[in-house]
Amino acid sequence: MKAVALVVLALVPFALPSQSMVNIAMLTAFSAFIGQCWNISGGFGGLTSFGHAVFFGTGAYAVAILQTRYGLNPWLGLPVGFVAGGLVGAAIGAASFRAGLRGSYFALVTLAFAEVFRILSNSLDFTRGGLGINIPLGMGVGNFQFADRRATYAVVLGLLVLATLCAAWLRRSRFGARLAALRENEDAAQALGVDLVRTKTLALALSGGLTALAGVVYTQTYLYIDPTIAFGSERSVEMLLVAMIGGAGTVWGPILGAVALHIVADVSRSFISTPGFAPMLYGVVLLVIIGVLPQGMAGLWERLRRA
């Protein structure tokens, strides 16, 4: 029932005449996608990351640099971005987990990596420093640039389906079971023969590769990227909030969280224009969810279903 309802809601924007409404649907699906990417490692594996923007920025800069400097077709930027994000995730994971970092220490390390990448992209010549990179305008399917937001929404929706299928696979696979065991008790999982470093590194690499795809799509949608957009903490916070509010470690949680957050944001902007009000409201919503619904909105759904 829940899956059918979400599919129907996902298809509604294709029938909307207003581009602004389609844009809202696209942004909501985009938030759900990046939240699901974070959920693959942070929710299912308990690898709480405060710096997932490092993967987003890696994908964004990979496609922007290769396209503007070497003429790479932006559609090829999707697999290139996935590989680049996966390699960065594997490198961060191998370095962190071999050092035995976990919990808050790992979270701070990911935040530090995102800041290091931001500083580097702000300083290096081939990233054009703080000026950022402009993507040449060339509307057309071949250039991955669409005048109609419905086409962009379709691409984002396809990526969301891909990430959700990965989450569903983790829920039922042996690899996902090993991740869940690590999340609950690393020492017990290791005693049962689970390879901690390998399992957690693979999870972070998969999450990083998928998150990099979001960076590729963002760059081709807005045709501009700079260090703050690519590696800023706001993107990491958005991923974490979406997953936590919807229900980390669940298949449908990030989707529910993205819908809830965007409803809150759009309603608040309609009535209150005070700068900084929306982030404050996000914090209040998160506190309420943690206090009343520790399993997120997906946990509430399960309670209602059992009742």
Contents of the next structure:
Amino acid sequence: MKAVALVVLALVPFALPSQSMVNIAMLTAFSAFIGQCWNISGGFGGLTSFGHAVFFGTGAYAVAILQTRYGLNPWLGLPVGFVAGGLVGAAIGAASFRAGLRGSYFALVTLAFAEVFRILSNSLDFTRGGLGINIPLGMGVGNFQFADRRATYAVVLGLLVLATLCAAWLRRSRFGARLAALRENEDAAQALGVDLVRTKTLALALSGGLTALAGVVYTQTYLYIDPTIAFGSERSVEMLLVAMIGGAGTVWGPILGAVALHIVADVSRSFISTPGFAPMLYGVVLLVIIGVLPQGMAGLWERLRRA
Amino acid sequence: MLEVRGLSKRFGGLHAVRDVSIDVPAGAITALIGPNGAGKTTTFAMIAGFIRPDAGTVVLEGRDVTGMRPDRIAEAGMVRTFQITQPFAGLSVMENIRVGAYLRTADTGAATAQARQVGETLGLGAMLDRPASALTVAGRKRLEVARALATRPKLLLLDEVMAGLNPAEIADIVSMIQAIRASGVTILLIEHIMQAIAALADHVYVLAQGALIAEGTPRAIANDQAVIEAYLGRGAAARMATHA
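Mind sharing the form predicted together with its partner chain? What's above is the form predicted alone.
So here's everything in the complex, that chain up top.
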């Protein structure tokens, strides 16, 4: 069943009539991917980060600086971005969890970290400040720049599969069980031998590393990055929105969430073109989900199946 | 098995626990009793690493574990339960117990088998696939014990596992605890219910206002003047003697 779904998803772009529709499919897969990244720490671990853009931006700047300053191949951006994002996650995690931060305090700290990174990248020469970084045009697979959106779609789909495999691993591994135990009750988990700081920090590092990959792909697709694109809170909100609408802490939630969100956004855009309408709609959708379906769409599916 | 020496804890002006020393011999059931607010749960929390003591030492099998993190102490073989049950409410009963089982194996199959076995032994077999939030009070108490037991502890710290249960449920838990001891696990328990203490404990320590006031067999403790007065008020022992 899952293999069939994967084959269908892989063939989607070849069935779509135009590049713009392929683009929508790519953006949806991209949302699902970053939602899944957030889900690994935010959903499975209950580490509700409001600043996951810090990892996205780390990856984006890593690949940009790698190329423009050091002339290295952008494909190297994937491993380097993963490690950089993972280290940033480990650092934020170690600092926060050692201090016993959780819930809304943790959310605020992550938001603050993303802002600090945005301000730093805006003022440092190393990141070219507010000018941002242009990636020199050089289409070609070897250069990680694709003229055809279908290739981008394939890369994003591959990353989505990778992140979803990580989520599935969390569902049935000791590490995932310990993470869920900490999410449900920290004292009880520790009494049963779960190392709180280590487990949560590793989860945030894994999520951070994967999220950084999204930043790498973004930079290679749009060939431009600046502090707001990289570290702005809009990206953070998109990630947690996708995961929560679909179902935080479920394997398929972020994929459902991304599809739903893009359908809602694209349909509403074709009817109402007032600027600012889409974010407002997102807000309403999120409120409804939290109020009516705290487990998201995946939770609704579970409820219907049991009923 | 466990030697507690001179354990003390202050919370601001309140001397919650004062110079408490307890010995728990291997294979025995030792009880810690006392009126509400006597400092029993605080003592437990210090022994299990949840609260750092101001003074005193906790030695488990010859190893000083004073001030160690609770997960390290669990790894060393001493695991506590909570008086106010702390289930992982969003997980199934089996998943709850499996968190304990994962302490000794990283293999999901082995941990699942171990969790099922412990769950069935403790009478949770029919509930294994239900959410933990669906359990009754008695079921939650059993779950607390099952999770702790799944870690294969050497020493189990049970904090009022009978509070809030009816007499039939208490009788069940008493025989469950006896079976756990028979399987080779040493037990230190906090309890209020005297019949349970009499049926279970080999040795009893009595805590009142943060300090130990008596120790001995359950029978000796039940007739101890200081103990009766701690529970019933000053002069109660004398009054009881004249009425008898």
